[in-house]
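Just one chain follows, in the form predicted on its own, and it is written as C-alpha coordinates.
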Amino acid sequence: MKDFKDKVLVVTGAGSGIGQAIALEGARRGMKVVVNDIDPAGLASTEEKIKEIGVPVVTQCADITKAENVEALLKLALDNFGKVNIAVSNAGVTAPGPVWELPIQDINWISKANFVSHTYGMHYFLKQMIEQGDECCYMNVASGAGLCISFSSCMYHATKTADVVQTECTYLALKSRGITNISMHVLCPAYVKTTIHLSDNHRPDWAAINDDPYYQSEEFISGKIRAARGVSTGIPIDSVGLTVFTAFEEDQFYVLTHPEALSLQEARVKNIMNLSKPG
(Lines of atoms letter the chains of each structure in order from A and count residues from 1; the text may use other names and numbers.)
(Lines give C-alpha, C1' and ligand atoms only; values in the text may rest on other atoms or scores of the structure.)
Protein backbone atom coordinates (compact mmCIF):
# COMPACT_ATOMS: atom_id res chain seq x y z
CA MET A 1 0.00 0.00 0.00
CA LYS A 2 1.43 3.36 -1.04
CA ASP A 3 -1.46 5.78 -0.64
CA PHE A 4 -2.97 6.16 2.86
CA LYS A 5 -4.92 9.42 2.66
CA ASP A 6 -8.61 9.05 3.58
CA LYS A 7 -8.24 5.31 4.14
CA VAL A 8 -9.37 3.78 7.43
CA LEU A 9 -7.04 2.50 10.15
CA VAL A 10 -8.14 0.45 13.18
CA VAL A 11 -5.72 -0.18 16.07
CA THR A 12 -6.31 -2.07 19.30
CA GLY A 13 -4.38 -1.29 22.47
CA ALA A 14 -3.83 2.22 21.15
CA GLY A 15 -3.96 4.09 24.46
CA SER A 16 -0.16 4.10 24.73
CA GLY A 17 3.06 2.60 23.40
CA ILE A 18 3.25 0.91 20.04
CA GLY A 19 -0.48 1.07 19.40
CA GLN A 20 -0.56 4.80 19.94
CA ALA A 21 2.54 5.28 17.77
CA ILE A 22 0.92 3.39 14.88
CA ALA A 23 -2.35 5.29 15.23
CA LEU A 24 -0.54 8.64 15.20
CA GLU A 25 1.56 7.72 12.17
CA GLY A 26 -1.58 6.76 10.30
CA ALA A 27 -3.18 10.06 11.26
CA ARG A 28 -0.14 11.98 10.00
CA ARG A 29 -0.62 10.25 6.66
CA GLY A 30 -4.21 11.46 6.45
CA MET A 31 -6.00 8.29 7.51
CA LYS A 32 -9.30 8.15 9.36
CA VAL A 33 -8.58 6.40 12.64
CA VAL A 34 -10.48 4.05 14.95
CA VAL A 35 -8.73 3.28 18.22
CA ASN A 36 -9.45 0.84 21.03
CA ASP A 37 -8.05 0.49 24.53
CA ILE A 38 -9.19 -0.80 27.91
CA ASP A 39 -7.70 2.29 29.61
CA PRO A 40 -9.99 5.32 29.28
CA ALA A 41 -7.30 7.87 30.18
CA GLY A 42 -4.84 6.49 27.65
CA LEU A 43 -7.53 6.29 25.01
CA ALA A 44 -8.52 9.92 25.62
CA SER A 45 -4.87 10.94 25.27
CA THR A 46 -4.56 9.20 21.91
CA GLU A 47 -7.84 10.69 20.71
CA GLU A 48 -6.68 14.19 21.62
CA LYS A 49 -3.35 13.75 19.83
CA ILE A 50 -5.11 12.56 16.68
CA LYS A 51 -7.57 15.46 16.79
CA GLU A 52 -4.61 17.84 16.97
CA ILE A 53 -3.31 16.31 13.74
CA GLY A 54 -6.68 17.12 12.21
CA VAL A 55 -8.14 13.83 10.96
CA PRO A 56 -11.38 12.08 11.94
CA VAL A 57 -11.12 9.69 14.92
CA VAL A 58 -13.53 7.50 16.87
CA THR A 59 -12.77 5.48 19.98
CA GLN A 60 -13.85 2.31 21.74
CA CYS A 61 -13.03 1.76 25.41
CA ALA A 62 -13.45 -1.99 25.80
CA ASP A 63 -11.79 -5.26 26.80
CA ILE A 64 -10.61 -6.67 23.48
CA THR A 65 -10.28 -10.20 24.93
CA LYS A 66 -14.06 -10.54 24.45
CA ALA A 67 -15.13 -11.49 20.93
CA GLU A 68 -18.24 -9.33 21.07
CA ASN A 69 -16.08 -6.25 21.64
CA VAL A 70 -13.94 -7.03 18.60
CA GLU A 71 -17.09 -7.44 16.52
CA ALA A 72 -18.38 -4.14 17.94
CA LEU A 73 -15.08 -2.46 17.00
CA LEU A 74 -15.56 -3.49 13.39
CA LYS A 75 -19.14 -2.21 13.46
CA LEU A 76 -17.91 1.09 14.92
CA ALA A 77 -15.49 1.50 12.02
CA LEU A 78 -18.10 0.64 9.41
CA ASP A 79 -20.80 2.82 10.94
CA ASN A 80 -18.48 5.83 10.98
CA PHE A 81 -16.29 5.35 7.91
CA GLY A 82 -17.86 2.58 5.83
CA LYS A 83 -14.77 0.39 5.47
CA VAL A 84 -11.47 -0.78 6.99
CA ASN A 85 -8.21 -0.63 5.03
CA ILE A 86 -5.64 -1.36 7.74
CA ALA A 87 -6.26 -3.27 10.96
CA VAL A 88 -3.58 -3.66 13.62
CA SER A 89 -4.09 -6.13 16.47
CA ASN A 90 -1.71 -4.64 18.99
CA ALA A 91 -3.17 -5.15 22.48
CA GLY A 92 -0.84 -7.19 24.66
CA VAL A 93 0.18 -7.87 28.26
CA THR A 94 2.82 -9.75 30.20
CA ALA A 95 3.42 -11.35 33.59
CA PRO A 96 6.61 -13.13 34.68
CA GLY A 97 7.10 -16.71 35.73
CA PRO A 98 6.84 -20.36 34.66
CA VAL A 99 3.42 -21.87 33.98
CA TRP A 100 3.33 -23.88 37.20
CA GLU A 101 3.59 -20.70 39.26
CA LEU A 102 1.25 -18.46 37.28
CA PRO A 103 -2.34 -18.31 38.54
CA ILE A 104 -4.84 -19.78 36.07
CA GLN A 105 -6.37 -16.34 35.61
CA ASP A 106 -3.02 -15.01 34.40
CA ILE A 107 -2.61 -17.88 31.97
CA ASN A 108 -6.04 -16.99 30.58
CA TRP A 109 -5.40 -13.24 30.63
CA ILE A 110 -2.10 -13.43 28.74
CA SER A 111 -3.47 -15.97 26.24
CA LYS A 112 -6.58 -13.94 25.50
CA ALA A 113 -4.90 -10.54 25.30
CA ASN A 114 -1.82 -11.56 23.32
CA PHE A 115 -3.20 -14.24 21.03
CA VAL A 116 -6.92 -14.93 21.18
CA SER A 117 -7.88 -11.27 20.73
CA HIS A 118 -5.65 -11.09 17.66
CA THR A 119 -7.33 -14.16 16.24
CA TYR A 120 -10.73 -12.60 16.90
CA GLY A 121 -9.50 -9.57 14.98
CA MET A 122 -8.53 -11.64 11.97
CA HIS A 123 -11.83 -13.54 12.13
CA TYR A 124 -13.96 -10.41 11.89
CA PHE A 125 -11.79 -7.93 10.01
CA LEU A 126 -10.44 -10.25 7.32
CA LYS A 127 -14.01 -11.20 6.36
CA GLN A 128 -14.75 -7.51 5.86
CA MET A 129 -11.56 -6.91 3.90
CA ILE A 130 -12.27 -9.87 1.61
CA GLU A 131 -15.77 -8.55 0.98
CA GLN A 132 -14.47 -5.04 0.25
CA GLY A 133 -12.06 -6.34 -2.37
CA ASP A 134 -9.88 -3.22 -2.23
CA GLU A 135 -6.28 -2.94 -1.06
CA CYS A 136 -5.98 -3.79 2.66
CA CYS A 137 -3.33 -4.62 5.26
CA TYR A 138 -3.58 -6.67 8.44
CA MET A 139 -0.87 -6.61 11.10
CA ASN A 140 -0.47 -8.62 14.28
CA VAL A 141 1.90 -7.12 16.83
CA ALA A 142 3.86 -10.07 18.17
CA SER A 143 7.31 -9.60 19.71
CA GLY A 144 10.95 -10.50 19.41
CA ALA A 145 9.92 -12.92 22.16
CA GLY A 146 7.95 -14.72 19.47
CA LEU A 147 11.21 -15.57 17.69
CA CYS A 148 13.16 -16.91 20.65
CA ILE A 149 12.80 -18.59 24.03
CA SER A 150 13.95 -17.93 27.59
CA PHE A 151 13.35 -19.11 31.15
CA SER A 152 11.33 -16.01 32.00
CA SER A 153 7.79 -14.91 31.10
CA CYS A 154 6.98 -18.27 29.52
CA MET A 155 3.40 -17.38 28.62
CA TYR A 156 4.56 -14.20 26.90
CA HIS A 157 6.97 -16.14 24.69
CA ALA A 158 4.35 -18.80 23.96
CA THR A 159 1.58 -16.40 22.98
CA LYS A 160 3.84 -14.18 20.90
CA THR A 161 5.15 -17.23 19.05
CA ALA A 162 1.54 -18.20 18.42
CA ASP A 163 0.94 -14.72 16.96
CA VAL A 164 3.77 -15.22 14.49
CA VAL A 165 2.56 -18.68 13.45
CA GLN A 166 -1.08 -17.63 13.15
CA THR A 167 -0.08 -14.74 10.90
CA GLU A 168 2.08 -17.04 8.76
CA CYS A 169 -0.71 -19.61 8.42
CA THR A 170 -3.29 -16.95 7.61
CA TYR A 171 -1.03 -15.55 4.90
CA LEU A 172 -0.84 -19.02 3.34
CA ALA A 173 -4.60 -19.52 3.70
CA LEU A 174 -5.30 -16.28 1.84
CA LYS A 175 -2.76 -17.16 -0.85
CA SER A 176 -4.15 -20.67 -1.32
CA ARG A 177 -7.60 -19.21 -1.95
CA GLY A 178 -6.38 -16.65 -4.45
CA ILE A 179 -7.20 -13.70 -2.20
CA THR A 180 -4.71 -11.06 -3.24
CA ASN A 181 -6.12 -7.76 -1.96
CA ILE A 182 -4.93 -8.29 1.65
CA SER A 183 -1.28 -8.12 2.71
CA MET A 184 -0.40 -9.76 6.03
CA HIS A 185 2.29 -8.45 8.40
CA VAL A 186 3.68 -9.45 11.80
CA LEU A 187 5.62 -6.95 13.90
CA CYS A 188 8.27 -8.47 16.17
CA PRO A 189 9.74 -5.65 18.26
CA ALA A 190 12.41 -6.16 20.88
CA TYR A 191 12.77 -3.63 23.69
CA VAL A 192 10.93 -0.40 22.93
CA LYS A 193 10.25 2.34 25.48
CA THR A 194 6.62 1.40 26.10
CA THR A 195 4.65 0.69 29.27
CA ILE A 196 4.33 -3.08 28.76
CA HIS A 197 5.93 -3.56 32.19
CA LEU A 198 2.89 -1.81 33.68
CA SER A 199 0.41 -4.34 32.28
CA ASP A 200 -1.09 -4.86 35.74
CA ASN A 201 -2.54 -1.35 35.56
CA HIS A 202 -4.80 -2.51 32.75
CA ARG A 203 -6.10 -5.82 34.04
CA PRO A 204 -9.80 -6.42 33.39
CA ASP A 205 -11.95 -7.20 36.41
CA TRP A 206 -11.90 -10.93 35.74
CA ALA A 207 -8.06 -10.96 35.92
CA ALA A 208 -7.60 -8.55 38.84
CA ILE A 209 -4.74 -9.18 41.26
CA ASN A 210 -6.08 -11.10 44.24
CA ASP A 211 -4.75 -12.85 47.35
CA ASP A 212 -2.95 -15.58 45.39
CA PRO A 213 0.58 -15.94 46.93
CA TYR A 214 2.08 -15.57 43.45
CA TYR A 215 1.51 -11.81 43.51
CA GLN A 216 3.70 -11.50 46.61
CA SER A 217 6.35 -13.93 45.37
CA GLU A 218 9.97 -13.13 44.55
CA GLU A 219 9.36 -14.36 40.99
CA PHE A 220 6.56 -11.87 40.41
CA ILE A 221 8.35 -8.92 42.01
CA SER A 222 11.76 -9.58 40.42
CA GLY A 223 10.14 -10.22 37.06
CA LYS A 224 8.53 -6.80 37.15
CA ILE A 225 11.90 -5.24 37.94
CA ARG A 226 13.56 -7.07 35.04
CA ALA A 227 10.81 -5.95 32.67
CA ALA A 228 11.10 -2.31 33.72
CA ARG A 229 14.87 -2.42 33.32
CA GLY A 230 14.56 -3.93 29.85
CA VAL A 231 12.01 -1.39 28.67
CA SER A 232 14.19 1.46 29.93
CA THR A 233 16.96 0.32 27.56
CA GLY A 234 14.63 0.22 24.56
CA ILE A 235 14.56 2.30 21.41
CA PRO A 236 12.37 5.43 21.27
CA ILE A 237 8.71 4.71 20.61
CA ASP A 238 8.55 7.41 17.93
CA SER A 239 10.45 5.27 15.43
CA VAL A 240 8.02 2.35 15.48
CA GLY A 241 5.18 4.01 13.60
CA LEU A 242 7.49 4.79 10.70
CA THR A 243 8.83 1.22 10.74
CA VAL A 244 5.29 -0.15 10.52
CA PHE A 245 4.16 2.10 7.68
CA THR A 246 7.34 1.40 5.75
CA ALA A 247 6.40 -2.28 6.04
CA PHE A 248 2.96 -1.53 4.60
CA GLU A 249 4.52 0.45 1.74
CA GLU A 250 7.08 -2.24 0.91
CA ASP A 251 4.84 -5.25 1.68
CA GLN A 252 7.21 -6.65 4.31
CA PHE A 253 5.75 -9.67 6.09
CA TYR A 254 8.19 -9.96 9.00
CA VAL A 255 8.73 -6.53 10.54
CA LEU A 256 11.58 -6.08 13.02
CA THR A 257 12.71 -3.16 15.14
CA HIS A 258 15.90 -5.01 16.10
CA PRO A 259 17.37 -7.14 13.28
CA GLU A 260 19.68 -8.83 15.80
CA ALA A 261 16.64 -10.80 16.97
CA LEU A 262 17.16 -12.99 13.91
CA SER A 263 20.28 -14.50 15.47
CA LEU A 264 18.18 -15.74 18.40
CA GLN A 265 15.72 -17.33 16.00
CA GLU A 266 18.60 -18.91 14.10
CA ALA A 267 19.99 -20.46 17.28
CA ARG A 268 16.59 -21.93 18.17
CA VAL A 269 16.10 -23.37 14.68
CA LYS A 270 19.56 -24.94 14.79
CA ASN A 271 18.66 -26.71 18.02
CA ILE A 272 15.54 -28.08 16.37
CA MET A 273 17.43 -29.16 13.25
CA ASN A 274 20.07 -30.87 15.41
CA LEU A 275 17.44 -32.42 17.69
CA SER A 276 19.18 -30.66 20.55
CA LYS A 277 17.62 -29.51 23.78
CA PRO A 278 16.68 -25.82 24.11
CA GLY A 279 19.42 -23.57 25.33
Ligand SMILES: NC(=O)c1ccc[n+]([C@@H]2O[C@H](COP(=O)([O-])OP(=O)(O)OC[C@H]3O[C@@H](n4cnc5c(N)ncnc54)[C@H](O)[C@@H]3O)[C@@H](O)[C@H]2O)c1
Second form
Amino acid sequence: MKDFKDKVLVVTGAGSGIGQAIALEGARRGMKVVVNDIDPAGLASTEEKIKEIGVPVVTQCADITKAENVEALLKLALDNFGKVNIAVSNAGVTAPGPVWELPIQDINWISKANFVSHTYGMHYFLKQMIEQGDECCYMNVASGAGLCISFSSCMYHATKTADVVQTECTYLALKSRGITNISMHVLCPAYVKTTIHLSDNHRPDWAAINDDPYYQSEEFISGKIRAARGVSTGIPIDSVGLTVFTAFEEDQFYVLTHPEALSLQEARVKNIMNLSKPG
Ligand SMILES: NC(=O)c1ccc[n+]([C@@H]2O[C@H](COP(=O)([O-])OP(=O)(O)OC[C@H]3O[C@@H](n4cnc5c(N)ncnc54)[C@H](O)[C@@H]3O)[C@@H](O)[C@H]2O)c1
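Okay, that one was the form predicted on its own. Can I see the form predicted in complex with this ligand too?
Once more the chain from above appears, this time first in line as the rest of the complex follows.
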Protein backbone atom coordinates (compact mmCIF):
# COMPACT_ATOMS: atom_id res chain seq x y z
CA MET A 1 0.00 0.00 0.00
CA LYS A 2 1.52 3.33 -1.04
CA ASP A 3 -1.31 5.76 -0.47
CA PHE A 4 -2.84 6.06 3.00
CA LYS A 5 -4.84 9.29 2.86
CA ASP A 6 -8.51 8.91 3.87
CA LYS A 7 -8.08 5.17 4.36
CA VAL A 8 -9.14 3.59 7.65
CA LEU A 9 -6.71 2.30 10.28
CA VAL A 10 -7.72 0.20 13.31
CA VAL A 11 -5.23 -0.45 16.13
CA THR A 12 -5.72 -2.44 19.36
CA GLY A 13 -3.79 -1.59 22.51
CA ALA A 14 -3.25 1.90 21.12
CA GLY A 15 -3.33 3.70 24.48
CA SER A 16 0.45 3.65 24.77
CA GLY A 17 3.73 2.43 23.34
CA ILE A 18 3.90 0.71 19.96
CA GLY A 19 0.13 0.80 19.33
CA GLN A 20 -0.01 4.54 19.95
CA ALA A 21 3.04 5.10 17.72
CA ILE A 22 1.37 3.21 14.85
CA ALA A 23 -1.94 5.08 15.32
CA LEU A 24 -0.14 8.45 15.28
CA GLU A 25 1.89 7.56 12.19
CA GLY A 26 -1.34 6.60 10.41
CA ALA A 27 -2.94 9.88 11.49
CA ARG A 28 0.06 11.85 10.21
CA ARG A 29 -0.46 10.14 6.85
CA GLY A 30 -4.07 11.36 6.72
CA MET A 31 -5.80 8.13 7.76
CA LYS A 32 -9.07 7.94 9.68
CA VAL A 33 -8.25 6.14 12.90
CA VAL A 34 -10.09 3.72 15.19
CA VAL A 35 -8.24 2.99 18.43
CA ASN A 36 -8.92 0.44 21.13
CA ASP A 37 -7.42 0.03 24.60
CA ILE A 38 -8.48 -1.38 27.95
CA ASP A 39 -6.95 1.64 29.69
CA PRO A 40 -9.24 4.71 29.48
CA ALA A 41 -6.54 7.26 30.36
CA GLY A 42 -4.10 5.96 27.74
CA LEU A 43 -6.86 5.82 25.16
CA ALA A 44 -7.89 9.43 25.91
CA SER A 45 -4.29 10.59 25.48
CA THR A 46 -4.03 8.87 22.07
CA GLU A 47 -7.38 10.34 21.02
CA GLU A 48 -6.18 13.83 22.02
CA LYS A 49 -2.94 13.47 20.04
CA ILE A 50 -4.78 12.25 16.94
CA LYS A 51 -7.24 15.15 17.19
CA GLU A 52 -4.28 17.54 17.32
CA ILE A 53 -3.03 16.03 14.04
CA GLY A 54 -6.49 16.81 12.65
CA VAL A 55 -7.91 13.54 11.30
CA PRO A 56 -11.14 11.79 12.37
CA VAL A 57 -10.76 9.38 15.30
CA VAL A 58 -13.10 7.08 17.22
CA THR A 59 -12.23 5.08 20.32
CA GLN A 60 -13.28 1.84 21.94
CA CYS A 61 -12.36 1.25 25.59
CA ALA A 62 -12.67 -2.52 25.85
CA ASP A 63 -10.93 -5.76 26.72
CA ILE A 64 -9.74 -7.32 23.50
CA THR A 65 -9.54 -10.81 25.02
CA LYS A 66 -13.32 -11.05 24.49
CA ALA A 67 -14.40 -11.97 20.95
CA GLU A 68 -17.53 -9.80 21.19
CA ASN A 69 -15.35 -6.73 21.80
CA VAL A 70 -13.24 -7.45 18.71
CA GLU A 71 -16.43 -7.88 16.68
CA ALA A 72 -17.72 -4.58 18.14
CA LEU A 73 -14.45 -2.87 17.18
CA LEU A 74 -14.98 -3.86 13.55
CA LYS A 75 -18.59 -2.64 13.73
CA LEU A 76 -17.41 0.68 15.18
CA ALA A 77 -15.04 1.16 12.25
CA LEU A 78 -17.71 0.28 9.69
CA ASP A 79 -20.42 2.41 11.34
CA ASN A 80 -18.14 5.45 11.40
CA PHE A 81 -16.01 5.09 8.30
CA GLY A 82 -17.64 2.37 6.17
CA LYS A 83 -14.53 0.20 5.67
CA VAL A 84 -11.21 -0.97 7.13
CA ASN A 85 -7.96 -0.75 5.16
CA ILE A 86 -5.32 -1.51 7.79
CA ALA A 87 -5.85 -3.49 11.00
CA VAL A 88 -3.08 -3.82 13.56
CA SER A 89 -3.61 -6.34 16.34
CA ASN A 90 -1.11 -4.96 18.82
CA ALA A 91 -2.38 -5.25 22.42
CA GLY A 92 -0.15 -7.51 24.48
CA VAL A 93 1.06 -8.20 28.01
CA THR A 94 3.87 -9.94 29.81
CA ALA A 95 4.29 -11.80 33.09
CA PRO A 96 7.30 -13.76 34.31
CA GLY A 97 7.61 -17.30 35.53
CA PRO A 98 7.61 -20.94 34.43
CA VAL A 99 4.24 -22.52 33.69
CA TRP A 100 4.18 -24.67 36.83
CA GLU A 101 4.35 -21.52 38.97
CA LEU A 102 2.04 -19.24 36.99
CA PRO A 103 -1.55 -19.13 38.29
CA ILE A 104 -4.05 -20.58 35.82
CA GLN A 105 -5.63 -17.14 35.44
CA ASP A 106 -2.29 -15.78 34.18
CA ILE A 107 -1.93 -18.64 31.71
CA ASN A 108 -5.35 -17.66 30.36
CA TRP A 109 -4.64 -13.94 30.49
CA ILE A 110 -1.36 -14.09 28.56
CA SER A 111 -2.73 -16.61 26.04
CA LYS A 112 -5.80 -14.53 25.35
CA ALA A 113 -4.18 -11.08 25.33
CA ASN A 114 -1.13 -12.10 23.26
CA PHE A 115 -2.48 -14.77 20.95
CA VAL A 116 -6.21 -15.49 21.03
CA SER A 117 -7.12 -11.80 20.65
CA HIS A 118 -4.96 -11.62 17.51
CA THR A 119 -6.77 -14.64 16.12
CA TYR A 120 -10.14 -13.04 16.89
CA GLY A 121 -8.85 -9.99 15.04
CA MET A 122 -7.96 -12.02 11.97
CA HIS A 123 -11.29 -13.84 12.11
CA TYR A 124 -13.40 -10.68 11.99
CA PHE A 125 -11.20 -8.23 10.09
CA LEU A 126 -9.90 -10.56 7.37
CA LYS A 127 -13.46 -11.63 6.58
CA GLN A 128 -14.36 -7.95 6.14
CA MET A 129 -11.25 -7.24 4.05
CA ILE A 130 -11.98 -10.22 1.78
CA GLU A 131 -15.53 -8.91 1.25
CA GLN A 132 -14.25 -5.39 0.52
CA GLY A 133 -11.85 -6.73 -2.11
CA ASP A 134 -9.77 -3.52 -2.13
CA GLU A 135 -6.14 -3.11 -1.03
CA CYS A 136 -5.78 -3.93 2.69
CA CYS A 137 -3.02 -4.70 5.21
CA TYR A 138 -3.25 -6.85 8.34
CA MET A 139 -0.49 -6.81 10.97
CA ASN A 140 -0.08 -8.88 14.11
CA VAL A 141 2.35 -7.50 16.66
CA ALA A 142 4.33 -10.51 17.87
CA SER A 143 7.85 -10.10 19.21
CA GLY A 144 11.48 -11.03 18.71
CA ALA A 145 10.56 -13.44 21.52
CA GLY A 146 8.40 -15.21 18.94
CA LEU A 147 11.52 -16.07 16.94
CA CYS A 148 13.69 -17.40 19.75
CA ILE A 149 13.50 -19.13 23.14
CA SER A 150 14.71 -18.51 26.71
CA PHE A 151 14.10 -19.87 30.20
CA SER A 152 12.18 -16.79 31.35
CA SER A 153 8.63 -15.72 30.49
CA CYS A 154 7.79 -19.04 28.80
CA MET A 155 4.20 -17.98 28.14
CA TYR A 156 5.42 -14.82 26.44
CA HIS A 157 7.70 -16.75 24.06
CA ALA A 158 5.04 -19.39 23.41
CA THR A 159 2.24 -16.94 22.62
CA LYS A 160 4.46 -14.73 20.46
CA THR A 161 5.70 -17.77 18.53
CA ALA A 162 2.05 -18.72 18.02
CA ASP A 163 1.41 -15.21 16.64
CA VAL A 164 4.20 -15.60 14.10
CA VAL A 165 3.00 -19.05 13.02
CA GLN A 166 -0.66 -17.99 12.86
CA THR A 167 0.29 -15.04 10.63
CA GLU A 168 2.46 -17.25 8.40
CA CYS A 169 -0.24 -19.93 8.04
CA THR A 170 -2.94 -17.33 7.38
CA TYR A 171 -0.75 -15.76 4.69
CA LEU A 172 -0.49 -19.19 3.03
CA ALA A 173 -4.24 -19.79 3.43
CA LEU A 174 -5.03 -16.49 1.67
CA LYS A 175 -2.53 -17.27 -1.08
CA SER A 176 -3.86 -20.80 -1.59
CA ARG A 177 -7.33 -19.35 -2.19
CA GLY A 178 -6.08 -16.74 -4.63
CA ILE A 179 -6.97 -13.84 -2.29
CA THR A 180 -4.52 -11.13 -3.27
CA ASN A 181 -5.98 -7.88 -1.94
CA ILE A 182 -4.65 -8.35 1.62
CA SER A 183 -0.98 -8.07 2.57
CA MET A 184 -0.08 -9.84 5.81
CA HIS A 185 2.61 -8.60 8.22
CA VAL A 186 4.06 -9.71 11.53
CA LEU A 187 5.99 -7.21 13.64
CA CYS A 188 8.72 -8.83 15.75
CA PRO A 189 10.33 -6.09 17.81
CA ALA A 190 13.16 -6.60 20.28
CA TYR A 191 13.23 -4.17 23.20
CA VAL A 192 11.47 -0.86 22.60
CA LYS A 193 11.17 1.70 25.40
CA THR A 194 7.48 1.39 26.36
CA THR A 195 5.53 0.49 29.49
CA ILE A 196 5.14 -3.22 28.63
CA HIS A 197 6.81 -4.13 31.97
CA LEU A 198 3.79 -2.51 33.71
CA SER A 199 1.30 -4.91 32.11
CA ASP A 200 -0.23 -5.62 35.52
CA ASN A 201 -1.79 -2.15 35.33
CA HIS A 202 -3.78 -3.35 32.31
CA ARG A 203 -5.21 -6.60 33.66
CA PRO A 204 -8.90 -7.16 32.91
CA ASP A 205 -11.09 -7.75 35.97
CA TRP A 206 -11.15 -11.49 35.32
CA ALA A 207 -7.35 -11.66 35.68
CA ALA A 208 -6.91 -9.18 38.55
CA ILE A 209 -4.04 -9.83 40.95
CA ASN A 210 -5.41 -11.80 43.89
CA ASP A 211 -4.09 -13.54 47.02
CA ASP A 212 -2.33 -16.31 45.08
CA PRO A 213 1.16 -16.61 46.68
CA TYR A 214 2.72 -16.31 43.20
CA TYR A 215 2.12 -12.54 43.26
CA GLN A 216 4.33 -12.24 46.36
CA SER A 217 6.97 -14.67 45.11
CA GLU A 218 10.62 -13.95 44.32
CA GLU A 219 9.96 -15.24 40.78
CA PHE A 220 7.21 -12.66 40.18
CA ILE A 221 9.02 -9.72 41.77
CA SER A 222 12.44 -10.37 40.22
CA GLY A 223 10.83 -11.13 36.85
CA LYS A 224 9.19 -7.72 36.85
CA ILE A 225 12.51 -6.05 37.70
CA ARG A 226 14.18 -7.99 34.84
CA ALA A 227 11.47 -6.86 32.42
CA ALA A 228 11.85 -3.20 33.45
CA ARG A 229 15.64 -3.41 33.00
CA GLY A 230 15.25 -5.05 29.58
CA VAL A 231 12.82 -2.42 28.35
CA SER A 232 15.11 0.37 29.61
CA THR A 233 17.80 -0.87 27.18
CA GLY A 234 15.35 -0.64 24.27
CA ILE A 235 15.31 1.64 21.26
CA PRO A 236 13.23 4.83 21.55
CA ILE A 237 9.63 4.53 20.35
CA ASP A 238 10.11 7.28 17.72
CA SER A 239 11.19 5.06 14.81
CA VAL A 240 8.59 2.30 15.23
CA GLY A 241 5.67 3.97 13.41
CA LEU A 242 7.90 4.62 10.40
CA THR A 243 9.22 1.03 10.44
CA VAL A 244 5.65 -0.29 10.37
CA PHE A 245 4.42 2.01 7.59
CA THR A 246 7.53 1.26 5.51
CA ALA A 247 6.56 -2.42 5.84
CA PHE A 248 3.07 -1.60 4.51
CA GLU A 249 4.56 0.43 1.66
CA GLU A 250 7.08 -2.24 0.68
CA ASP A 251 4.93 -5.29 1.48
CA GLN A 252 7.38 -6.74 4.01
CA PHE A 253 5.97 -9.79 5.81
CA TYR A 254 8.49 -10.11 8.67
CA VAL A 255 9.02 -6.69 10.22
CA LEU A 256 11.96 -6.34 12.61
CA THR A 257 13.26 -3.49 14.74
CA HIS A 258 16.53 -5.32 15.50
CA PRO A 259 17.53 -7.53 12.50
CA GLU A 260 20.71 -8.55 14.37
CA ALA A 261 18.53 -10.62 16.74
CA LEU A 262 17.87 -13.10 13.91
CA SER A 263 20.99 -15.02 14.93
CA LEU A 264 18.97 -16.30 17.91
CA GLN A 265 16.40 -17.76 15.53
CA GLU A 266 19.17 -19.31 13.49
CA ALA A 267 20.58 -21.00 16.61
CA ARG A 268 17.15 -22.46 17.40
CA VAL A 269 16.60 -23.78 13.88
CA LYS A 270 20.10 -25.34 13.87
CA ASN A 271 19.27 -27.16 17.12
CA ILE A 272 16.08 -28.53 15.59
CA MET A 273 17.91 -29.62 12.42
CA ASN A 274 20.62 -31.33 14.49
CA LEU A 275 17.98 -32.94 16.76
CA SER A 276 19.85 -31.32 19.69
CA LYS A 277 18.25 -30.23 22.92
CA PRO A 278 17.15 -26.54 23.10
CA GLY A 279 19.97 -24.25 24.16
N1 LIG B 1 8.20 -2.92 24.15
C2 LIG B 1 8.89 -3.98 23.75
O3 LIG B 1 10.08 -4.08 24.01
C4 LIG B 1 8.20 -5.04 22.93
C5 LIG B 1 9.02 -5.99 22.32
C6 LIG B 1 8.42 -6.98 21.57
C7 LIG B 1 7.05 -7.00 21.39
N8 LIG B 1 6.27 -6.07 22.00
C9 LIG B 1 4.84 -6.16 21.79
O10 LIG B 1 4.32 -4.92 21.37
C11 LIG B 1 2.94 -4.82 21.70
C12 LIG B 1 2.69 -3.47 22.35
O13 LIG B 1 3.41 -3.42 23.55
P14 LIG B 1 4.11 -2.11 24.10
O15 LIG B 1 5.54 -2.42 24.26
O16 LIG B 1 3.70 -0.93 23.33
O17 LIG B 1 3.50 -2.10 25.58
P18 LIG B 1 2.49 -1.09 26.30
O19 LIG B 1 2.18 -1.73 27.60
O20 LIG B 1 3.06 0.27 26.27
O21 LIG B 1 1.22 -1.13 25.35
C22 LIG B 1 0.31 -2.21 25.33
C23 LIG B 1 -1.10 -1.64 25.34
O24 LIG B 1 -2.01 -2.73 25.24
C25 LIG B 1 -3.10 -2.46 26.10
N26 LIG B 1 -3.76 -3.70 26.50
C27 LIG B 1 -3.28 -4.69 27.29
N28 LIG B 1 -4.22 -5.64 27.46
C29 LIG B 1 -5.30 -5.25 26.75
C30 LIG B 1 -6.58 -5.83 26.54
N31 LIG B 1 -6.93 -7.00 27.11
N32 LIG B 1 -7.47 -5.17 25.75
C33 LIG B 1 -7.14 -3.99 25.17
N34 LIG B 1 -5.93 -3.39 25.36
C35 LIG B 1 -5.03 -4.01 26.13
C36 LIG B 1 -2.48 -1.77 27.29
O37 LIG B 1 -3.42 -1.04 28.07
C38 LIG B 1 -1.42 -0.90 26.62
O39 LIG B 1 -1.91 0.40 26.33
C40 LIG B 1 2.64 -6.01 22.61
O41 LIG B 1 1.99 -7.02 21.89
C42 LIG B 1 4.04 -6.46 23.05
O43 LIG B 1 4.07 -7.83 23.39
C44 LIG B 1 6.82 -5.09 22.76
